[in-house]
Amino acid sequence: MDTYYDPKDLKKFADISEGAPELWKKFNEWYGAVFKAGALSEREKSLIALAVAHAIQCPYCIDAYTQASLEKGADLEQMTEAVHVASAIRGGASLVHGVQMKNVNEKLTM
């Protein structure tokens, strides 16, 4: 099936580090350390991880994230749920914008 993410770019995530090594290997430093347990577990963060994908909608991350959090032990349900906050957020933010819309029609119709 052709699509427009070829899932086998994900494994060539890493080529972006030819235009700049250093800074490739700085992301990787940082990214490491956020995702090591702290005061949330590797758990915790995968499924955040997996929550913001869908927020953001990088099927590359949805595919890498479900595959952490299953590693870290998230069942179907935990990442259900992950996906369903993301949606909420997404939704009320789209909703909480309608205030914008309200203002500009008051000005315009008074």
The other form holds:
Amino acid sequence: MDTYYDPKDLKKFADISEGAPELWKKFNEWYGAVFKAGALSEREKSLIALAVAHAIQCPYCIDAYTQASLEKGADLEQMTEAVHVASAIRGGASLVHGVQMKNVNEKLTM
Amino acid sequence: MQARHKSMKAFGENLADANEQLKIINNSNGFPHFDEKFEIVGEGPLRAGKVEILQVNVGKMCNQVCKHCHVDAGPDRKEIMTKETMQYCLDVLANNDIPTVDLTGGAPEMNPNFKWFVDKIKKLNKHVIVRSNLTILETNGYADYAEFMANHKVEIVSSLPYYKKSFTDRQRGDGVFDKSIAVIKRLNELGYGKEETGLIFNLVYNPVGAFLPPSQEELERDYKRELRDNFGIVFNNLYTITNMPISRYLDYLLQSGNYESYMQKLVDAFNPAAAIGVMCKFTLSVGWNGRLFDCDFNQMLELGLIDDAPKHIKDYNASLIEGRRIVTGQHCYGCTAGSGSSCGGATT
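The structure above corresponds to the form predicted on its own; please give the structure of the form predicted in complex with the partner chain next.
Let's see the whole complex now, leading with the same chain.
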């Protein structure tokens, strides 16, 4: 393997249970419950997951939640808007730290 | 993938040959054979029950050339059911308690004897479903077909792969979405899709790509809201249908490098509850030439009924048809994945 990320590794996710089966079981139950339709639809949850996947830049999650979003009835337009939301928050998070820069600047300069 | 203007058959493509398709899909690739998987259901081998729906493919000619079409239909296809074969179907309907006739194609309206056939079936007091692609209803020569179907209380089932233009046109061809919307407005004016008229108009969603359909119930809510709010359109039910890995869709899967993963997805998503409700248990499929099949997909793969069952509609014999073993293949996983899939949508 000449890369840290191999798409085939996604299928090995469940092997993580070998080190801590009880924790894996709890994670799975919780994970499954999180993505069930509730106050938000399954499609809305998939689109949130897709946006978060981009924010944390997880290739496994991007692969899985692009597929999941399509299978929940989303289209390219909706998925692209979700990615823009993630990007806007990431970009905005950098920019809003400019306030700290200004605070320091104000303190240090005449 | 480029838009098509002719069938695979017209271009002499390998996959236009059913045997070439079968070579690919029945090469197990490590997947269990469908029959083995079906054993989980606990009913023994898959068998047909009483025929409730006679699904008649009246021809492969179509005004559209959709990328996913399992019939490989198109304007160049000349296979059209004759009046003589239609009469054999009518004889069977007259002599057997089969309440519903499901007319498919191609565009069924393009069969020159379509109106005659529908009229005769209705006179036998059968419920008639027509799988209309919508755009044919605004094509020259077919202007009065919508009214004809309304007058005969025909149920219309039509594909609209998405409630937005992009996905629909990518699958069915440029301009299909706008034309379909215009025709649906006309159908609504005739009373189709409105509870009080009894004129049933159902839409069909097919995934536009290598993925499984969403929840039918949830997507129906989206379709109803979006089509009502954006176009003032109403319809009765949405059917979500899984794409079968055959014909043009198989070609797409192979060309896009999605074949293995799509088959894996279908096998992984095998649902015993969906398998219990598969449509071949209560549907009999008739080909344009009168040959009998367990379903429209087996028809396109030229997999006729099992050995001791009749092969042609003129030889119909209920006692040999009912209880027969269904001819299966790896494509059958398409009907049992997730919520299940049939010509009437999800099966669970």
